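Take a look at this single chain in structure tokens; it is the form predicted on its own.
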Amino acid sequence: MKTLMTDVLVVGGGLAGLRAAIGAKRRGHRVLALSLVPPKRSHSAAAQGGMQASLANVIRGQGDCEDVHFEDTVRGSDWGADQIVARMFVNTAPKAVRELAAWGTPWSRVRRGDHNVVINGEKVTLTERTEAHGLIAQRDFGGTKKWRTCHVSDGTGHAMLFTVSDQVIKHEIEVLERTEALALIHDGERCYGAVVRDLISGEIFACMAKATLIATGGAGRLYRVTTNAVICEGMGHALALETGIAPLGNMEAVQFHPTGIFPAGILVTEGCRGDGGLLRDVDGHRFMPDYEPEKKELASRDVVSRRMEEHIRKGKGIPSRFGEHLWLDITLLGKHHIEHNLREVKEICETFLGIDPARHWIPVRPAQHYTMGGVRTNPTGQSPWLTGLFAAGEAACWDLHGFNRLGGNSVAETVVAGMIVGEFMADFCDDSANTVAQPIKLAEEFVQRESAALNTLLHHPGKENAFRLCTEMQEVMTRCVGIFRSHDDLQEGVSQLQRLLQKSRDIGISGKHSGSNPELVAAYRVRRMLKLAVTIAHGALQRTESRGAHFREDFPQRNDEAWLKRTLAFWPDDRDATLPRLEYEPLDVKRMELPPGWRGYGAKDYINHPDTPARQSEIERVRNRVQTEGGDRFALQEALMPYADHLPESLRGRNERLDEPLENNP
């Protein structure tokens, strides 16, 4: 049996993957990483609009800092993010894009002087500081109080994963391309690496390590029209779901991006909204300030695609042979803007829909854009339940977004959980108490399971087909555990995902050879699509409440008392197993730094949970103690949820800007 020996696995090839690689490779460990494709073609390419981190460089974006981030994280989240790893979160985007910057991505730049922007479908004009000038850039993006977002034009994560990409063939770090890992190698407490296959040549072997990193982006493929890639199938989901023993958090909490090209799904960025685009509807009305009158387009995504869904409902969307769809309007921003700033959205609109968006409105409806579900870890990015097991980036339940993420915050999780995880696998790494020997034997039993699988599947007589299991999948998905979610319709699609299951244990293949075969890989890999789909839609239906992107009609209200937990899902270790089974980890109001509140949305409407009027009470008492003793906002923050020591050391120092010069804060 070939066996590859290796002190950190890297499970994909995306950004928080290979920054993750990166970290551990410069403490001195050996790592492999694993990708489906050339790590630059990897899904974090795609990325449009930018990434957050409070620099406070551009005008609209003065007093913008850690707190400001924090509570816009937080509230975009609905409550259901871990608020010790936003702090992390938060602190660390700053010295991640300027690492990105040393490292030579060419970020947006602030010029100093007069320019002219749209803000509410107004032209206004911004002057920009002269001490700013050549400092990285910001654009405005939904559910923040500042412009915060820094960008490469909209091509940002093509820039990132660039220049992340090359850093990995500086350090000389191994990346086998085009493999697929297949299973954990774990003993129920200890994971040791991954059952890996060859995609062109089909040879299935081992890569035993010490620690062991998912980091294989979201599962957009589940539904029918998706932003993501074709590879983003949630394999990487599925590898931790599959030992029965790591959970994944959260995974009925699904963002759709409300600007998909119409009928495609290729994102349109939020940098289109951000500088200023509007929403029209067959009338031409921009309807958005008709719900949300204070944050109009740039309310947080989940709000927006509701909101554009509802208008549709009511009659006001554009009818097409492939359905009814929105306008998205930036003629606006002008010819020069556009082809300087949004020049993918001018090529995307030019390929796919035969349009020069200076001149003509882009049509678009919401699709299903990113998985805010995964891999449940504590802050390190290590699974408690598989020691040696870490997961960062949109495969992993960090957890960072809760129930519904802001624009720009993924990109920069990205980075920061590479950062942040791969410090703390390296630690991992260097405790003696980890180098235990590599179980050789159980790596072959679980080499020689893996092989007997597929070659069962590959001379199975079965009647099933794996490409149309997976389109019936999507149409299920899509039509019963969508935008807008009721106890009917997520029942007919728990019961529909399992009758799939099923029959994807009846799968034929007409292709028998074990290489290149495209038939055989969609055949395993439907199974699991289907394991992800069910548990998507099993906790949705339990989950009786709308919180974020989770939108229960028949149970409109945000439901503290009852909801304030994060869903844990486990697969049983029985193969006729056709639901997972669910726990709940709660979320304790009393350590919150920012208790639950009214996002700043809609009506006023939700359930308290009992703790919070106290803790509110508390934290009122520490803000005029830290206040009587002349503390400032660092002071205050300590006081009320201490976080730097869940930071490696080597990231707990404080962010510099304009208006906060270290020399003033040490």
The other form holds:
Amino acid sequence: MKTLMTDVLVVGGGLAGLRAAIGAKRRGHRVLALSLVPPKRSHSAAAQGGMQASLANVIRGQGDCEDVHFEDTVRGSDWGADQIVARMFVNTAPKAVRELAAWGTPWSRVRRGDHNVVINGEKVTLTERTEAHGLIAQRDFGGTKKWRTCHVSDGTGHAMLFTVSDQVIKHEIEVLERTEALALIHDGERCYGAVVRDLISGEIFACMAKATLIATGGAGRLYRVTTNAVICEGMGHALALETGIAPLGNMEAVQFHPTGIFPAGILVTEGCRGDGGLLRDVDGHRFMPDYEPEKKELASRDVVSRRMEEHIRKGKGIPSRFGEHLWLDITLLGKHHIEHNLREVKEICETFLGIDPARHWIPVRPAQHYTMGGVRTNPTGQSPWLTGLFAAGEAACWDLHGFNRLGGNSVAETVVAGMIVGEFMADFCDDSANTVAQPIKLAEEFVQRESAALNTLLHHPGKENAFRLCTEMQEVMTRCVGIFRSHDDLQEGVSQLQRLLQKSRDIGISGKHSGSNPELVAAYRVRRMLKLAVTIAHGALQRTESRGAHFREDFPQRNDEAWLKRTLAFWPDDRDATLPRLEYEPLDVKRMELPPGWRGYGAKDYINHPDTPARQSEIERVRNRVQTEGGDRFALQEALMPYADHLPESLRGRNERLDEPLENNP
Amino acid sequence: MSRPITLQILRYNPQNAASRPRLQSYTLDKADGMTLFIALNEIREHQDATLQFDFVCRAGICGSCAMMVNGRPRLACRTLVNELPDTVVLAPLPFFELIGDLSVNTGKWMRGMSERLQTWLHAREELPDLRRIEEKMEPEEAEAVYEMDRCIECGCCVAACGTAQMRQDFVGAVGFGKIARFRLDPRDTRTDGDYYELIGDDSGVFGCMSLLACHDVCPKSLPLQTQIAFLRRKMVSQALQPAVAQTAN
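Shown: the form predicted on its own; wanted: the form predicted together with its partner chain:
Zooming out: every chain and molecule, the one shown earlier first.
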């Protein structure tokens, strides 16, 4: 049996995994990364509009800081986020942008003087400060109080991924391209790496590591209409789930992006609306202000997507042979702006729709976009259930996003979590307590188990077709576990998915060779995807409230009293299991810096948590005390919810801004 | 109402000793908005589950699905079947290692190219203080760098390259594009002398025959013609400089 030994095994070649790999390597550890595809093809490349970081360089970002970013993120999450993690994140995001700038990312820059923009359908002239000229620029995005989204035109993820991937090459980090982790090697308490399959030769081998990182991105392909790449099948989620020990958190929290082009579901960035684009209906009417007078097109994604579907239900959609859609109008931004700041959008419209977005409206409808749920970790990125198992980025439930992620916070999370978790993995490897002898025997057992399972699958005379099962699953998810959910639909979804999961045990494969074989890959993946799908549907059925992207028509209120808690899903150690076991992890209002309230958009009624009023008055008292003592915003934050100890030492410290110069102290 | 299209696909599995290269035909109905991504997946789902091809983003931004469509390299995901004739030959990109059928190992070659050309920023400062305000950069400079940074390493330019057909060690337009990108970047400390060390020979910029098919087939419409010509002029003047001037540059 071939066995590769390393200190850190990174599963996934996107931004989170690669950035963590660099961190661990710089600390002197051996790092090995696995990637389904060449890393520069990872789905991180598809992030268009930008990355949130409170640099406050542009005039509309003035006054922005960690505090505002923190509050936007927590409100966006509908109070599902871990507020300690949100604090760690907002303080590191400016450092991440600046690190990428130092590594070569060509961030769009501020130009001094007047420029014309469109805000709320009106042409407005903004004047940028001379001293900001040449600093990194920010654009507007949904659910934010300030212009905070740093961008590289609308190819932000691509530019970031190429920067980081080139740094990986510089740091001589080996990436095993076209390999896939099939199972984690563990003894029930400690993770020792993974069983890996070479997707070209079919060879199965063990990669043993002190620390194993799951950074495999999202699971959008569980749905029929998704903006996600075809490799986003949740296989990292499945690795953890199938241990039966490490749970997934909040899998029912699935984000739908308002502007997938119709019907293909390809993303056009939120930057279109951030830069002034409008949503229109069959009558050409701009309908969002009717529903959301405060934020209009720029409410959070869950809210905008729901309003769009609601409007279509009222008969205001544009009919077409593929169904109904709405319009995204960016014609008012003008040709020059589109050609410079929205050029990917322009290319996508030209290629896939045959239209020029400077002259024509774009047909859009919400499409699955982001998996808030993932491998549940603590703030260091480690699974509290399986020592040595870490997760970062979309595959993790760290939990920065709670029940709804803000636009621009996902690519930001990838690099920020990569920075933070990379350091903690290095600490973990440095700790002599973790240099246990790696149990080769155990690895062999796991390799044999996986080989035998694949062999059985390959030669099983089954009746089911893997590709068709996958399509059926996607239909069920889109129909029953979508934007609007209800008991009956979810119950139907769960039963259908259970039925498909059972059928997936009888897949037959026509091409019997064990090497590069797309049918075999589809077969073992669809079984895992079905476990994830049923986990999402079951979690959604049990959660009898509406929070963020999880909306129950039969329980339209957010219910903090009963549901201010995270869902944890464990897969039972039973061959015939078709449902996960659910547990719940409560969120403690008494320790929150920002207790639950109205988000500033969306529904205004919710059921309060009994601890909320007390925490609110306590925060008022602390605020008054700090003000009397002449404390600044940092003193107030520290008094409300200290978090700095949670950050790796190398990443602590304040962030400098034009209006907030950094004292010459550490 | 719908018209059929026939895809003749070059099938070959180099891992299987019994496999011989052959054209295999598949016929399916065209539909509005159907791309080769949709068509090939439909074939795999309903006609032949063994067919190998690569797609990732299916939106023209990741560069995975470059293949020869009637003899011309292009991104399959951005190719609408309605714009194709009724019979189309699909073949894998030449030059790159074949994995099977339409799947080639561009990633392996691109990593080698990156290592060789050191396609990362050579910054003045290894670890800047990340708490401090970032270094300034002119907005136009950032835009110019991004223009070249849009390369998706799909391999179309190399597949279309006359020199690459003859020299396996040629770095191709993708390589020149990278060098041009870092050369444009004011944050990179390398001089033309340094770049000359990397591409100042026949496997580099002097191997280019200026056929410029790379420019014509680039799915991102990168200004390869201008950049290669400019790079070559700069490298020629490097070659003509005395050694002393080179080091002082």
